[in-house]
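Given as structure tokens, the chain that follows is alone and in the form predicted in complex with the partner chain.
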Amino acid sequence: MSEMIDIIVDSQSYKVQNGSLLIDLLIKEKIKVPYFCYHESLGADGNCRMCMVEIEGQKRPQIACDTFIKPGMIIRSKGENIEKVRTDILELELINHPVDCPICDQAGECSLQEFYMEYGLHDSKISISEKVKHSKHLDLGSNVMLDQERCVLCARCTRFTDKITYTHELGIIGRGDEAKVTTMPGRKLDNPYAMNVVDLCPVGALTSKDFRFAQRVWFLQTVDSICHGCAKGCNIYIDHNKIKYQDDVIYRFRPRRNDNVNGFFICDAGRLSYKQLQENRLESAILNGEKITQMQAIAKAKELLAKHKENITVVIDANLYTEEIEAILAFAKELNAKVCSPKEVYRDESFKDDMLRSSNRAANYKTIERLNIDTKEPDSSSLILNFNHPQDFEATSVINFLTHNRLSLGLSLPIAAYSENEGTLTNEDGFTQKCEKAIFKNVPIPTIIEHLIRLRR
């Protein structure tokens, strides 16, 4: 570990690892600087020449990017004369941009227009009919969509593909103002992690079909949670928004940085499962196929718990929070019932790759492992209580407790999806983290915890 050292910049001072890079400082201490081409989970390439800081001694800006932290350094990032640099450099990377801002998705989460609002604010000295033309909607595969035309060329998904992936699909062909980011002519982006380039991607030359002209970024709230796609627990941005009479939606996931379990990605499969999450929900309680009122089902389910006083199993699912587990156990205990979670149907190893995939698709049976509960599938019972484990079991009589509609007989009471309720899990790394209640639906549907205060009363 090197030691830390005292460096400037801007009049402040900072404690500083000797040696690290002042971009990571200045991220770091939010000193803003405008950037295209670093990231930090790729590294500096030093391509965009955006990150122009004077340095005390050198005679030209320097690209903090390219800096490497040495005692005694003083710094500015503001200033006259290096906001002139970065104003002429925003000028030219815009001289062959589109400037479509009003039809380009990425409109309000994007670099180039953030710092054109910062820096530029000059009129277009370059007419339409004179910049380098490339193709538009290229359909990459994957669900991602290029528009050479707004790239900037920072490399960022070419290095994604080649140092994360290690798939190497993307790539810059051409040199010059004719360079141009593409995959081989009649190939396409093709890895479980494709749509992350879109999120790397500091402009609107990459964008998600997916998302593409389905909401403004700009109407869109924000809530930190946790992807349910399997044990990892990646950390995502729920992005949801309630429009006027309509109900609230989930647009999009997005990953969010945690260094300790997903670094800055989550994989396509968990990203897109907001769709999974939304459809097919159940809604009203059903009882052998016909809908019922909440009373009525309440009342169903009650008269089922005192006819079979005996021989009952608990069955959870092991995605449910542990907050809802742990009151799940109580209410058991209560009925002196056998608990399980059968884990079987949870494993798959086709879904498990290196990097974040893990081949258990239970976001929270480390607390199941915790609990000891029983994972094996349950005897022959009189009455089994399901709370949304995927499987469907035999028995006398069955009371479902289920976020999604699901061919079984019996009784079936809708519950909140996760994205509707706050609690935590523990992913299987053993951390443990915290998701927030995102979407508030017109007509909420109760948690698990309120079914079981009203199956008390």
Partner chain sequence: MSFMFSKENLLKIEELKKRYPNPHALSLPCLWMAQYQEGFISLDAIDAISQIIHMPSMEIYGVATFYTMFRLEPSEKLIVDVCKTLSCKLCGSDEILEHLEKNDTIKLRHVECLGSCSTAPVMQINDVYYENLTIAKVDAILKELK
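So the form predicted in complex with the partner chain is up there; where is the form predicted alone?
Only one chain is given; partner chains and other molecules are left out.
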């Protein structure tokens, strides 16, 4: 480990590792410095020149993303001189940039907008008619759209396909005003993590075909959660909005940084899983294909439990929250029921890769293992209480507690999806993580724990 040294930034002393990058310190300490090309997962590139700072003893300003910290450094990140440098660099960035802000999906979370308000506010020396025009709304593949005119050539997207996915679909061609990002000849952007370039893009050049024009970002509410797509447990943001008189709706998942789990990224399958989460929901209790009331469903469930009280098997979905699983186990103990969670249905070797995708498609299977829950198939001669397990079971009688519609026999009661509830999950590496409740429906669907309380009455 490098020795810790003292340096001064804006008259404030900081302890930092000798030889580390200056921009990492500035980001960590929330010292405002503009940058486009630098990203902690991609390293320094040094092409945008926006992160200029003054260093005592240096003849001219230096870029923070390529400055290694040395003992005794005295750095100024603000002041009239350095802000004038940033304004001049930003003017060069904006020479050919289109005036698209009112219609750009990135508006409201665009670094270029923010930096212009802080360091720009200059009169353009170039008229709109003089700007060099490139192609707009190009479909690169993998749900990613490119507007070449908006690009500031930070090269984050090209470095992502070179350094992270090693798929090399993107590159920069041309020189000067004619330089632009594009796909390699005869290729499309096509890898399981392609949509991460949308998050990496600091401007509106790369946008999500899925989210494009769906919602303005300042209307969205954001909640911390965990992807349920596999056992990796990638951290995500759930962005949602409740329009007046309508139900709360999820508009997108975004990756949330966690260096112990997923770093900065998530796979496209997990990112787009919000659609499946909201589609084809079971919202009414069903008995043999006919809708019934919640009260009738609970009464019927109690009747079946009493009738089969000597022979009951409880089946638990390995995607449920730990708190739900523990509550189900306590209920099963009261019924003197067998408990299982068949695991083969979660195994998907074709999904696995060397980055973030696990062949185990159950978000909380570590908890199933920790609680020593049987993983064999249930006894088909018993009454089966299926708590959202993805398998359909043939049995004498079945009571299903489901988030989504299925062609299931017997009695089915709707339960809240994970976005409509809160709880904890333990991923395959043993990290226990919290999911917050994101969605508040106009007519809330009961949680598993609420159903268990009603069944006990």
